[in-house]
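Only one chain is shown below, in structure tokens, and it's the form predicted alone.
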Amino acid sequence: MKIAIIGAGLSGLTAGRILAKAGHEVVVFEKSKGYGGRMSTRRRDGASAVLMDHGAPYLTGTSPDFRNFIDELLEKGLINRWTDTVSCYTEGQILPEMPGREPREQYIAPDGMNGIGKYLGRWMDFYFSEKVGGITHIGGSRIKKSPWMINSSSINVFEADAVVIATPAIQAYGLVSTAQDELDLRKMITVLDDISYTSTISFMAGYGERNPVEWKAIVCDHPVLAWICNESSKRNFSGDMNIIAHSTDTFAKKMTEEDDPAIARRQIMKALGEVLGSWAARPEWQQSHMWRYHLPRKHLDTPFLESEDDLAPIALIGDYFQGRSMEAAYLSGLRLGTHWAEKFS
């Protein structure tokens, strides 16, 4: 079968790898410029190249299947063990460990989190910077004629025998709505309508040559900041201090009302100065990225959704199935990929 996957995040790439290895032709459509979805890495070139994981900062999980995936990445040298503890900012001070949190091993990608996406994507074909505006059921079946048409920004017609939508639920809702004449798809829309997301602003900053700090990550009890990550601790420390801060959902939602993103950056820098010290309010360079669909507020109690029409199959996967983490995204893609590889062998 020719299978179209919309979204090159962890769930889509995981399902795609399984289906491609099973002999299907898998084509991935991704609206951004590269792999990974929330496993995104931004590169800043200057006196030395700086890698910033401004989406998911690390991987962690406990299920046997996800542990097997982590072991695979460790064997390939794509990830390293980072830390099993997280610091905490509360009541004006930084505590070395977050009270009540059980240690859990966290893994980082020294060459950037998007390297995991590149590794998974070796079996597939990709259209990057390709926004899909809708999908159309054009009749027929996968036996005699491809039943699906992908309506993208630059490709006039792309026909597929099956479709996997691996986007945030809100975006999946919009895509499924374009083909809602099908009864199965109307059922999907009803389920998706109940999923909402938190937002965050990812603030990336470089401070030049400084002594390394002792902490690797800080969970913040602060009106502006939710999380601070010491990016320099992920790679061989060159003497330059680089950090990433994620804002709270409340602050990010408030900043969507502002026309100038510099307003948000100034407030985040001020907040960093309050938490880390005055030096953190004066970076040598800074960038930001708004994640409108950062984490789902609730999840569905099933690993994926699929239509009942085996001659025009379509399925939804992502981190809003049975969780809200990268582990949940992986397991959703794994379950659908394994299911379809057997079903359409």
Ligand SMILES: Cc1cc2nc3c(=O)[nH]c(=O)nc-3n(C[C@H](O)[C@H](O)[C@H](O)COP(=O)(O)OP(=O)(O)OC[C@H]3O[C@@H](n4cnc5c(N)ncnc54)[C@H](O)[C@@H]3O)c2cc1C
Given for the second form:
Amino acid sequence: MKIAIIGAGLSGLTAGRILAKAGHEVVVFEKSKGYGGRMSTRRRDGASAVLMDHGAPYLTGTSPDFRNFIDELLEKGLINRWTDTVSCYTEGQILPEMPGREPREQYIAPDGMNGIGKYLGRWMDFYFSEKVGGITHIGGSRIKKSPWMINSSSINVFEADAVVIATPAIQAYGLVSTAQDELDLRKMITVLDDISYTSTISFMAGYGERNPVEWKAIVCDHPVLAWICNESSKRNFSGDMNIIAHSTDTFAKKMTEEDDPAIARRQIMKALGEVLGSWAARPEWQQSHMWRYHLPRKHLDTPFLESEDDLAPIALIGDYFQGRSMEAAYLSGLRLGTHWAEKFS
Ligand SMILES: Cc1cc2nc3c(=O)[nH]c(=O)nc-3n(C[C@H](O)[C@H](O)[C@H](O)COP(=O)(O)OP(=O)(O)OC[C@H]3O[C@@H](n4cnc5c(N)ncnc54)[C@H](O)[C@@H]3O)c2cc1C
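To test you: the structure above is the form predicted alone. What is the structure of the form predicted in complex with the named molecule?
Whole complex next, starting from this chain.
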């Protein structure tokens, strides 16, 4: 079958790899320029190139299937053990460990989290910078004639036998809505309508040469900051201090009303000064990224959704199935990929 996957995040790439290995032709449509979705990395070029994981900063998980995936990535040298503890900022001070939190191994990607996406994507073909605007059921069946048409900005006609929508639920809602008149997809739409997301602003900052700090990550009890990550601790420390801060959902939502992103950046720098010390309010360089769909507020109790029509297969996957993490995204892609590889063998 020719399978179109919309979204090159962890769930889409995981399903795609299984289906491609099972002999299907898998083509991925991705609206951004590269692999990984919310597991993404920015490169800041300068005197020394700096990698910043401005989406998910690390991997962790407990289920046997995700542990196997972690072992695979360790073996390929794509991830390293990072830390099993996080610090915490509360009542005006930084505690070296979060009270009551069990130690849990966390893994980072020294060459950037999006390297994991690139590794998974070796089995598929990609259209990057290609936003899918809608999908149309053109009739027929996957056995005689491709039943699906993918509508995107620059490719006029792309026909597929099956479609996997691997985007956040709100974007999936928009896509399924474009096809609902032609097939009975209303059940999917109703389920998707119920899922909303937290937002966060990722603030990336470099401070030039500084003595290394003790902490690797700080969970913050603060109105502006939720989390601070010491990016320099993830890669060979060159002497330059780089950090990423994630804002709280409340702050990010408030900032969506402001036209100028510099207003948010100024408030985040002030907050960093409060938490880390006055040096942190004066970075040498800084950038920010608004994630409107950070984490799903609730999740569904099934690993994926699929239509009942096996002649025009369509399915939904992502982290909003059974969780709100990379582990959930991986397991959703794994379950659908395995199911379809068997069903359409
Ligand atoms: C700042 C931040 C911090 C996080 N921290 C953690 C953490 O510490 N631990 C953890 O486990 N998880 C964390 N997460 C969550 C984790 O990154 C996600 O749960 C996981 O990566 C989701 O994968 P996914 O495949 O479900 O979706 P995504 O990664 O969102 O992939 C969906 C893809 O679909 C693309 N897309 C959407 N619409 C279209 C369209 N119309 N056409 C084409 N392409 C489209 C998007 O561009 C995106 O690449 C964090 C996320 C963020 C943003």
